[in-house]
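Below you'll find only one chain, the form predicted alone, shown as structure tokens.
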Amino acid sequence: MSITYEDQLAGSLVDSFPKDFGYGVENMDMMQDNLEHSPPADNKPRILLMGLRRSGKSSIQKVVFHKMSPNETLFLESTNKIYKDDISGSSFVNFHIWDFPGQVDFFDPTFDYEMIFRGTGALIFVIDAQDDYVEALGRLHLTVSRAYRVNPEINFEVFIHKVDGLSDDHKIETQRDIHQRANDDLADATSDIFYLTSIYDHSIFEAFSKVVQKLIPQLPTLENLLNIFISNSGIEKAFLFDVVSKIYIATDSSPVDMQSYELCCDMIDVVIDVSCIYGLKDDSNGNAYDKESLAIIKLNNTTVLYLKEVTKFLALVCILREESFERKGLIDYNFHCFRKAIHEVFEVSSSTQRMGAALQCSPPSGNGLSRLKGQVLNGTPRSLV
């Protein structure tokens, strides 16, 4: 069974255009009446990626989910309407994106950005650093300002983005200067918010995995599980990848150097390919990515990547020195514990959120309440070696 990866853009309109956009009355009325009885979207997290147009929002969300080919973007129509991309199924990081068009006023009476921003957990504001940008920074100041006012909660990302086309000085000189100028008009901008991405690199993936790693509840946990996993087993570093998109949800406390998280990539690009061509079984209908794969790659410079399966979505990547490697029994034992540890931790999260919505709709019960709190763990694998 080979693995797809199915464009899953649902291609469907959210929420209504100002009705002097061109669209025809009759069809916004429609689409918002579909909006609001619409089922709700089982809490996932949205993302919002917003800028001005031909600023590579589409290209970045094809390149990241869907596998396209940097080279194909360049064929992407500009985005005129919105859309909404469902993340699930196939990944474990799921959540939904909408995509803005940058030509569109949405800030006009009739359009509710009340409730689009309500329930948003990142904004993701594109500017095209190859272009001029001052009209660009006007538009991200009109757009945390309205939002925040909205969602106090909503986390703030900005990616400065095409910067395949600079030199290493210039790259520099553009982001101090992107991030002085929003400073002057946003008190509470950080520098942890402005990333440097090129479609052409792994820059994006490495991005989209901090904004990613912002939304997830259990991050605290599953660094600390990587921490105790590394210290025990002789491993100089560690990531916790979502195999589709190559966006790592953890990693441990040591700092990510860029080669290193290129060097995983490659790998799990490796393993995904040799497994659906060499990995098919006649009488299977599963993946190719499955509990039985692993992979081990040794480098000329003495240094070991290795692989392992943690679920159907999520693989462990370690980077380790041939001398460590040589107590793989050791990290095999402890990549056990680790693998179960994950599991429990988010078994305790599906558990919480199914009894949330138990207790909604029936009075709460003292043994079920009590039974909930012993499952509660606190990250910490008791049987590492």
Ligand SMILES: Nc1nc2c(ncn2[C@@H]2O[C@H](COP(=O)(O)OP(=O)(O)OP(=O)(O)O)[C@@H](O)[C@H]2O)c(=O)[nH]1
Second form
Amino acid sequence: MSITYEDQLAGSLVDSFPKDFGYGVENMDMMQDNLEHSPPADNKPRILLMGLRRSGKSSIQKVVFHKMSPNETLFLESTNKIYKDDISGSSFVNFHIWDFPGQVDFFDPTFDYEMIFRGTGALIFVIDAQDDYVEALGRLHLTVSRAYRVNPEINFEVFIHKVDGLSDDHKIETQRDIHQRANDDLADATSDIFYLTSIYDHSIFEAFSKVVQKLIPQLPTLENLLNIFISNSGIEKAFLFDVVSKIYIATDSSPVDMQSYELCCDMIDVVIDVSCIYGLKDDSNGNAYDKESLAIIKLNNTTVLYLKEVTKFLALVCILREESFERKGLIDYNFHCFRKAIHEVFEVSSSTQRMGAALQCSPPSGNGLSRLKGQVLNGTPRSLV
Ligand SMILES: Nc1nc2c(ncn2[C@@H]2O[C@H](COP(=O)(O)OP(=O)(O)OP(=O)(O)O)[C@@H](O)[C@H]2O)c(=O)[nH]1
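Now the other one: the form predicted together with this ligand, given that the block above is the form predicted alone.
Up next: the whole complex, starting with the chain shown before.
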């Protein structure tokens, strides 16, 4: 009986994703291979961090992608030129993050904003909520109008930042006010582009997760796989995490509550810390996270946390009830199918990417080539059409 069911699950997982994925992220197990074939580094989609001086741009980038502790950001010096951070070597997120100095002068002839905005997937505008934000809103207007003229596909995102200093009522009021005032510039902007963020809690990771997810063409497929996995395994919530940044790449379609997300982030920290301190062999190259990574934590409220390696940079972290965990064999088997499906998703993307690169390198052959070249949507190269 259970064999039939599990076989069905395996089939449904593997067959459930469409075959026409684009790519914006790579399976890092194949990273080495991809490095040789991927387009030049500068062609990677960009996420830009812009905003006034001292609004917190560098702090966000350092805390999310370089594990800097929030208190250390007090000593960050002001950025005076564009800082280009290629995080693809250590993270599943295959983007460049560009941190701009505050007060970018669009009229400076040396500032080639056309080139910058053309390859951009998302532009995050950071507004210091503890400061008077009238000037910042003027800047937002100028930035959005310039960027939109060059590349209407950019995702504009607004981080209303440093909200740790505001009361709950004040936070909501500030968000409403900024949303209202910015509406002239971002005419059809929905409220889901305004995030309340702080580096002193998990809100900055949550917000960055949402920004990155909008740039991942495979997102619906990943969500679908997670939905099938949790419904067949008695799991309440599952996140697919980029281990280094603690950005979640995808989750199932049930609503995300901040506490669950924080719990899962904390679990990753525990696993990596324990593994670093007690798990490394003397002769190893010091990798705290590998194929063997697995952790189960039982909490005192009948909840179980379950973490397992999916790819070199991705982990699945689940929350489930103790009674569901009694069927651990089933969960392990379903996880095995899920992992296989995820690898297939990114294998397809990766081979499509290589085909795209090969086509772009080959000599032009009439107008057919331009039709076949990888499309760019939201700055993310798409699969061939
Ligand atoms: N309270 C609070 N302070 C923050 C937060 N994020 C950043 N800061 C502080 O804001 C100050 C400025 O941060 P930076 O990251 O240097 O700002 P920036 O936007 O990169 O500044 P420029 O490089 O001059 O453009 C630092 O003292 C940070 O510690 C936050 O979420 N909450």
